[in-house]
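Consider the single chain below, provided in C-alpha cells and representing the form predicted alone.
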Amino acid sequence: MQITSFEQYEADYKKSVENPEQFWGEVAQNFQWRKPWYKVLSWDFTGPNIKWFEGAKLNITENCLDRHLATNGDKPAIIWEPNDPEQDSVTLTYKMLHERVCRFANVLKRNGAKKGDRICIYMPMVPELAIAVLACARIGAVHSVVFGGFSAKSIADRINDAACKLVITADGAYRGNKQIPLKDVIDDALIGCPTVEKCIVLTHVRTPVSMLKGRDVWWEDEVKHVNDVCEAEEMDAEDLLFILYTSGSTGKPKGVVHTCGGYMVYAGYTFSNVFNYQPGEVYFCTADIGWITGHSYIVYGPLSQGATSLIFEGIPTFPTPSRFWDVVEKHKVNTLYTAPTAIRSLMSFGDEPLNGKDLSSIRVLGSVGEPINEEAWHWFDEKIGKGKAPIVDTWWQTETGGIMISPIATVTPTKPSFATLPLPGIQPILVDENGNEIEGNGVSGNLCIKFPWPGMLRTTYGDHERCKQTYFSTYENLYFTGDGCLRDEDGYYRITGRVDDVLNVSGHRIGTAEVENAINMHAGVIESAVVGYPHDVKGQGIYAFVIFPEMHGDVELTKKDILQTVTRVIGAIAKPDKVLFVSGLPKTRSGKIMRRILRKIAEGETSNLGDISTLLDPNVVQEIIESAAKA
C-alpha cells in the first residue's frame, strides 16, 4: 500500500485513473472487513449520489484498535502532552486505549445511546476526546465534534441541526495561561436544545460547575458502573460515521457527512503514504480534533495504521515560544504536521527559542490548513528540518475527508508553496468561469475534481439539496472545491485561495455571511460587509465595514462591543481584526455589495478599483478610501 519511489507513484496514479475500482479494491484489502463488498463504486455527481464498497460490513474501531492487539497491543497508540509542561505526559498503549474505548462505549449505552444516534462532543485536547470519538464509532453512534472555541449559540445551532441525543464535555479546558469554562458554555447552549437527554462531564480543570439532576452525569462516576467488554457494532460501509460542521458562503454552517467504509480506507491510505509513516515512529499533528485534520490525522488515519499519535493540549507559545521544540525533543517526534499560521507565529520570535533544542529526530514535516508562503516554507525547511526533512504541503478540505494534492514524503520532488501533485485516485481539473476545462500547464483556473474518491462527503446533514447546490451545481458533473489554483510548467498545483465568500483565517474556514450576520445582531448596526485581507501571521485577516449611524461617544469602545457580539454569536475565532465605520457600502443598483472594491480597499490597493460607474452611489467609495487611510 505504501509508495516508495516516484516511478511507483506514476504507475499507481496511472492505474488509479484507468481502473479506479480495481485500484481502490486492492487498497481496501489492507483493512479488516466483516463482510466484503459486491461493488467498489457507484456514482452520479448530478444527484449527487456516491457509494463506495457497497454491501461491505465493518466497524472502523476494529481497524483502529482490535486488529493491532495481537502484535502491537503494548505499543503506544496515543501520547498526551498536557498544557502545563510541569505536568506528566500520559501514554496509552493500544491495549489500554481499546479497554478505555470499550468501557466508555458501555457508558454511552448505559446513558441511552444507540446505533444511529447523534452525539455532540465539546471537549479539551485530552485522551478522553479521542476515546469519546472512538466509543461513538464503536456503538454505531454518529459523533459531531465541536471545536472548543465556539460560542453557546454556535453549539446550540449544531446540536439542533443534528438533533443530538447526548453531549460529552468537560468542566473546562486549558489554553495557554487561560482557562475555558466548557461546561458553562454547554449549559448556556442546552437551554435551547430539546433533543439532548444526557450530558456526560469529564473532570479536567477542577472548576466548580452546575450539574443538573437527571441530565448531567460525571464521566468518572459512570465508568465505575460498566466493564470494558464491548462488541463493536456492525456497520454498513455507507452508514454515517460522523458529522462535522463547516462554514460556507451563506450564514448557516453545514454538517458535512462522512461514512464508515470509504472514509476509513482513504484516511488510512493517505496517512501511510503522504507521511511515509514507518513502524515505531512518533507522529505529532498539532491540530485540534474539533477540525477535520484532527479527525483524519490524529485519530482515524494514524490509529488505523497502528501508528503512535501525539495529542497536544497546549499552544505553540506557552509557556515559551520553545514549546513545540521541547515537545519534539522530549518525545523524539519523527513527523511534525502543523499549520502555516503556527509556523509564521514561531518565526516571529527569531532563532533564540531554537537554541539548544535537539530536533534531530524529525524526518518528515507537514503543512496544513492554508497555502504556505515561501518565506515560511524556507524557515520550516532550514531551521526545523535542517534541510533534511521533506515538507509535505497538503491541500484538502473538510469535505474531502483526507489529503488530495500533496507531495509524498521522500518520493515527490518538492517546490516551495506548491502542493505539487494529486495523490492516486484524485483527478483534478482547472476550469474557467463557464466550466470549460483549461488544459495544459502554466495556467490558472478554478479547481474542480472530476471523479469520486473514497473519502469524499456524501451529503450535508438533513439537507441534501444544499450539498448539491454548494458543491455540484456550479459546474456540471464536477465537484467544485471553491479554490482558485495555478498549475505550473511542471504540472505542479499551487492553491491561490478561495474564490467564493469564505475566508481562510489561521487555517479555519469562516463564511463572510456568518460574520456579517453576527455583526448585524449588534443593536446599533444597520448593515455590514466583511472581506479578507493579507495578514502577516494568520494568512488572512477579517476586515469589517460597518454602518452604525447612531454612535454615542467612544468609537473604540463601540468596536469592542461589536467584537464581543461576534464572540458571543460565533466564537472568538471569527472576531474581525479591523472594524471601519462607514456611512454606506458600495452597492449596485440591484442592491448587491461590490465586495471586490472592499477587498481592494482592505488590501490598500486603491489606485485601480475598476469600473465603479454602475454603483448606486459611486461617491461612497472615495469616502471609504479616505476613512480607511486614516484608520
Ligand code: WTA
Contents of the next structure:
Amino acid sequence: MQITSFEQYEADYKKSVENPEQFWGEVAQNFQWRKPWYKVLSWDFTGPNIKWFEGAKLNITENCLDRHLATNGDKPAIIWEPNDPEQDSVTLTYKMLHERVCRFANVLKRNGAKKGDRICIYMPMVPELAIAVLACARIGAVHSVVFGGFSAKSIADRINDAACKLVITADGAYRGNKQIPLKDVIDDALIGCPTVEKCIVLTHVRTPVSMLKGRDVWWEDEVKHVNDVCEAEEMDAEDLLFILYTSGSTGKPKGVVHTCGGYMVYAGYTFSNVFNYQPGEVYFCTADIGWITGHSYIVYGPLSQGATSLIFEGIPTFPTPSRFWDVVEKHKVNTLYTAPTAIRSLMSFGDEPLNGKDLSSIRVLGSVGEPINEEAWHWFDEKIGKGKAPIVDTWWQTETGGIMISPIATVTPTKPSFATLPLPGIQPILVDENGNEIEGNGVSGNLCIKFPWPGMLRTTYGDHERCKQTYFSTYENLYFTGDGCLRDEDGYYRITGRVDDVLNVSGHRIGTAEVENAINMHAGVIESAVVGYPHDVKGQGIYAFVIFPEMHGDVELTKKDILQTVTRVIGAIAKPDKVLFVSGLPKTRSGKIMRRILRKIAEGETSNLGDISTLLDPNVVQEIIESAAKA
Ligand code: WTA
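Could you present the same protein in the form predicted in complex with this ligand, rather than the form predicted alone shown above?
Next comes the full complex, this chain leading.
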C-alpha cells in the first residue's frame, strides 16, 4: 500500500476516484479484521450518513499490538523522552506495550468500564497516556482525551457532554520548568460531574494530591490486582472509537466522533504513505496526544504500521532551545513531524542552538496545524533537513481523522507553503460563496470535499443535527472545511487559513465566540469582541476589544483579571495577547458585530476600513482606532 513513485500516485489517485470502493477495499486488506465487510461504503452527505466497511468486525488494538508480536515483538513501539533530559528515557517494545495495555484494560474493567462507556483521559505526555488510550480501545470503551492545558470548567463540560463514567489522570505534569497540578484540576472539574464513578490516578510528579474515598484509586495499586491477559473486544467497524472535542465558530466545543474501522484504515494508510515510513526507523511527532495529531500520528497510525513512535513530554525550549535537536541526535530520529509555530519559535534563536548537533539521521520532515510561511519552510529545509529531507506540509483537521492534502515524502515534488496535492481518495473542490464550483487552476475559494473518505467524522457526539449544520449545510452535498484555499497554476493547493470565526493560535484551534463568552463572564464586562491578528511566532494572536464601563482600579490589573478569567474558563491557551478597553463596538443596525473592521484595526490599519456606513454608530470606529494606537 506504499506509494513509491509519482506515476503510482497518479494511478492510485485515478483509481481512488473512479472506483473508490475497490480502492479502499484493497487498502483495507492490509489490516487485520476478525470478519470482513459486506459493503465498503454507503453514504449520503445530507444526513449525513456515512458507513465504511459495513459488517466488518475488528479491534484496532489487535492491529496496533497483537499482529506485530510474532515478527516484531522485541522492536520498540514507543520511545519516551522525559521533560527533564537528566532523567532516563524509556523504551517499550511491542511485547511490553501489549502486556501493559492488556493489564490496564483489565484495570478499567475492574473499575466498572464496559464496551461503549465513555472515559475521559487528562494526562501528561507519558507512555501511560498511550497505554490508557489503547486500553480503552481494547475493551471497546470510547476515549475522550482532553489536552492537559484545559481548565477544570472545560474538562467538566466535556465530561458532562459525553456522560463519562471514568476519568484517568495523573498527580501532575511537567512542562519545561513548570508543573501542572492535573489532579487538582480534575478534582475541581469533578465537583460538577455526577456521571463519573471512578478516577484512576497515575503517580508522576509525586506531589501530594487528595484521593477521594470510593472514587479515586492509584494506577500503581490497581495494576497489581489484575493480570495481563485481556482478549480484545470485538467491535463493529462503525462502533465508536473515540470522541475528541474541537472548537468551531459558534457555541461550545463539539465532540467529533470517529469510528473503529474507517479511522484505522485511514490513519494507517496515510501514516505509511505521507511519511514514507521504513521499517526500523524512529518517528517523532511533537504534538500532544490531547490533539488529533497525537491520536492519529503518535498512537494509532504509527502503531498500526509497526513503527517506532517517540513520545516527548517536554517543550522545544527546555532546558535550552537545542532540546529538539538533542532529542533527534540522542534517538537518531528519522522523521520529525512538528508545527510551524515551533519552527518559527526555534528559528528566532538563530543558528547557535544547532551548533554541533548531529541531525544526519533526519530523512523526512513534516509540518501540521497551520499554514507554514515560506521563511519557516526554508529554514526547516536548509537548517534541519540540510536540503535533503522532503518536507510534507500536511493539511487536515480533527474532523478528517487523518491527513488529506499533502506531499507524499520522496514522491511528490514539494513547493514552499503548499500542501501540494490531495492524497488518494480525497476529492477537494473550491467553491464560491454560493457554493458554485470554481474550476480550473490559478483560482481560490472555500475548500470543500465532495466525496467521503474512511477517516471522516461520523457525527458530533449527542447532536447529529449540529454535525449536519456545521459541516454539511453550508454547501449542498459537500463537506465544508472552514478553510480558504488557493489552487495554483500547477494544481497545487495552498491553505490560506480559516474563513470562519475560528482562530489558529500556535496551531491550536480556538473559537472567537468561546473566548468572548469567557471574557464576558468577568463581572465588570458588558460585552466583548475577539479577533485574530498576525503574530510572528504564534501565527495568530488573540485581540480582545472589551467594554468595561466601571473601571475601579488599575487598568493593567483589570486586564490581568480578564486573562485570569479566560484561563479559568477555558485554559491558558486561549488567553488574549492584547486587551483593549473600548466604550462601544462597531455594530450593524441589526446588532451584528462587524469583525472585519476590528480585524483591520487589530492588524494596525487606521484607514481603508471598508464601508462603515451600515454601522449603527460609525463614530465608535474612530474612537477604537485612537485607543488602539495609544495602547
Ligand atoms: C489548519 C489539526 C494550513 C486549518 C490537524 C484546519 C492547516 C485546522 C494545516 C484544523 C496546514 C491544519 N496548512 N493550515 N498544513 N493543517 N491547518 O482540527 O485551518 O486542530 O482547518 O487539526 O488547522 O485544526 P485541527
